[in-house]
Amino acid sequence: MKKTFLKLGKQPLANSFLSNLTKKLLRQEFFYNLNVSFNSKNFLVSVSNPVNPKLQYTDNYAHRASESATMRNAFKQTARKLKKRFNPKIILEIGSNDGVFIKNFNRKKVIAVEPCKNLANLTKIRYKTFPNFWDKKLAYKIFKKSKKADLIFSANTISHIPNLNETFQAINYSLSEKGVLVIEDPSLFSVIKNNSYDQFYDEHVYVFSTLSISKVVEEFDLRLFHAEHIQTHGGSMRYYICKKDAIYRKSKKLISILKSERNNKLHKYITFKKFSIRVQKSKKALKKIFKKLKNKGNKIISYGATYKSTTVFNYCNIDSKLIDYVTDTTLNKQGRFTPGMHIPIISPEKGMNESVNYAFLGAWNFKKEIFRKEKILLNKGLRFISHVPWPQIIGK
């Protein structure tokens, strides 16, 4: 039932950014085979052999959503919106972060799950933090002798949770009669779309169709009511999802979505192989550009230590030889070197200057924010490099 149509060769964990080159550091440096696989049963894109979530969810995760503008922006969104459709008195959210979320609620309401305990030691001060991983024994401590969750919110995280069947049981058992799972996931429409294969990495076990979310919940006794399109992480979908017997009609922008992406084929192996075939072609395309622009002198950065960018380097071998530096605002990224090619990772206020040509868009699904930040370097020069949908070379 699953076929591997994509392989991006040996690639280190995203999220380990080394504190520096030793001997010692580099041999224990972690690397895995990163293939993608497709289920012709369920429709689910997932890599073939994830990686242990203990090795990647430690107490130094560097990544700390409120870090960026646009996603502090899109949670406050998101938290009214889901104020005003649902009212819910009980909020749980699997995979709080460093509390970019939660904190659109009163404290009162909330009940946070965020495994590693860096981030937890973040929201414990104000919000109920349950430092541990998501599963039923963590769903029966927190709901054994108290209501049941009206919403439960996950952003960027049920991708990431390996063993799907453990998911949707506790989360079953969690949700009351009348509550409402929502999930935020990149979409693997927009993924084939923008030919954006370093939406695949470690962290990312799936990147869901909504005809894969829609098969899977079945499962559980769960149903699949709405899905609406959003733009964070370069696309992404919303899906909301109750009981199977709960009161919420199926939509029509739901059956609208999946009219589509059957229409797009994507229930079909084929269409996986066929953009394995243009990711081939996009690794030596950008290749190319790099050599050449670097061949001519030009001083090339790469703007944001990504878990993305990490994906791209290692499978395309771009490492500081042809970067100089990458830039980045996260505090816990800087003065460390990038996993697995260990470029070094600087402040933009020490990188970002005139004697840059050219800066690689790691953090491309954030290149409205980044445009409106650089705009006087673009003015006087900087461009831009971009390897979605296609390699290319972008200015102002």
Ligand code: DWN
The other form holds:
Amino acid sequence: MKKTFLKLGKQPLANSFLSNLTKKLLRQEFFYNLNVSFNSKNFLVSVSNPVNPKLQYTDNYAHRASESATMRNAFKQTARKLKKRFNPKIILEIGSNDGVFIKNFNRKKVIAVEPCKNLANLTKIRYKTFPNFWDKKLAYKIFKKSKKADLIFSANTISHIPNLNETFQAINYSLSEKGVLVIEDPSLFSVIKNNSYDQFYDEHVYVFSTLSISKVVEEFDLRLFHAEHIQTHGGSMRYYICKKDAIYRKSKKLISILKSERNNKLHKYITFKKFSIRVQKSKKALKKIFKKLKNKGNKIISYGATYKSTTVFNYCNIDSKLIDYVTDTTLNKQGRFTPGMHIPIISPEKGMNESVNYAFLGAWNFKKEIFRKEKILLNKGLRFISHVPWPQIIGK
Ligand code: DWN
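Since the structure above is the form predicted alone, I would like to see how the form predicted together with the named molecule looks, so please show that one next.
Now the full complex is given, and it begins with the chain already shown.
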């Protein structure tokens, strides 16, 4: 039932930023074959052979969700909206990262779960934080003797957990009878529309469609009752899920999204096969741009050491011969090297100046925020290279 449609070659773990390039570390670098498949039974699109989460969510996890103003603001607005609509008394967040969402709630109401201990340490002083993977054992430990959660929130996390059985059984146990589960994750429709194949990497085990989420949750006596498109991460979805017999009625918006996904054939293998052909062409077009600019003597860098760009660089074989360095605001990425292609990462203060002719937009999902920040250099002639929706030079 599962059929591979996309092969993105040998890839390193997207979080494995190297501290140095000694022979020992290079020998230890872990690679796997990144293949992506479609399941015609439940319409799930997933990484064919998921990596062991214990290798991924270490105490050295680099990504900080608070790093961009766009995301800080998005989580603030989401918290406000959910408080207004559901007035939750007990809120559980699965995958709380650096606390960017929970900090918008009264600390007495919040329970955070975050397996990366370096991140859990950031929130544990103020919020009840469990530094564990989300599973049934943890759900029993948290909720056996206390009231169940009336809001469970999880952004950019459920798509990261290979074992959906364990995940949703633990959620069903932890959710109160009238409780609501709200999930945010990148949208499959946007990935297909934008040719953003870089949304596939080891951590993104699933890229959900509304059709697939709707089918999956039903297996666990849960029910999708509403969905909405959101702007974050280049096009995401917010799903509202409740227990099978809860009072919430299926919204008109959900019915129309499901219909539109069917019209766009997100339940057909052929859609993904066609996508994979576009991805191969996109790779060729991007390499052509890089080579042409480099041959003319331009200085090219990359903007944002994103996990997504790990896929692009390794799939397209873009290394430090083409890119001088990557800039990133995250302190614990600076001074390191990108996974697989080993391009040095430095701060924007050091790296963003008039010597740069072109910057690959690794963080293309923050284009607006970045263009605002780099207005002066853009006015002086800096140009960006973006592979989304199609390889091209952009600026101004
Ligand atoms: O699901 C995931 C998403 C939500 O976050 C994770 N598995 C890992 C991570 O993926 P990503 O690295 O592709 O996410 P972002 O949020 O696109 O990363 C943006 C990066 O760019 C951050 O490291 C911060 C950096 N940045 C920057 O250097 N200057 C961002 C902005 C806006 C900037 O101006």
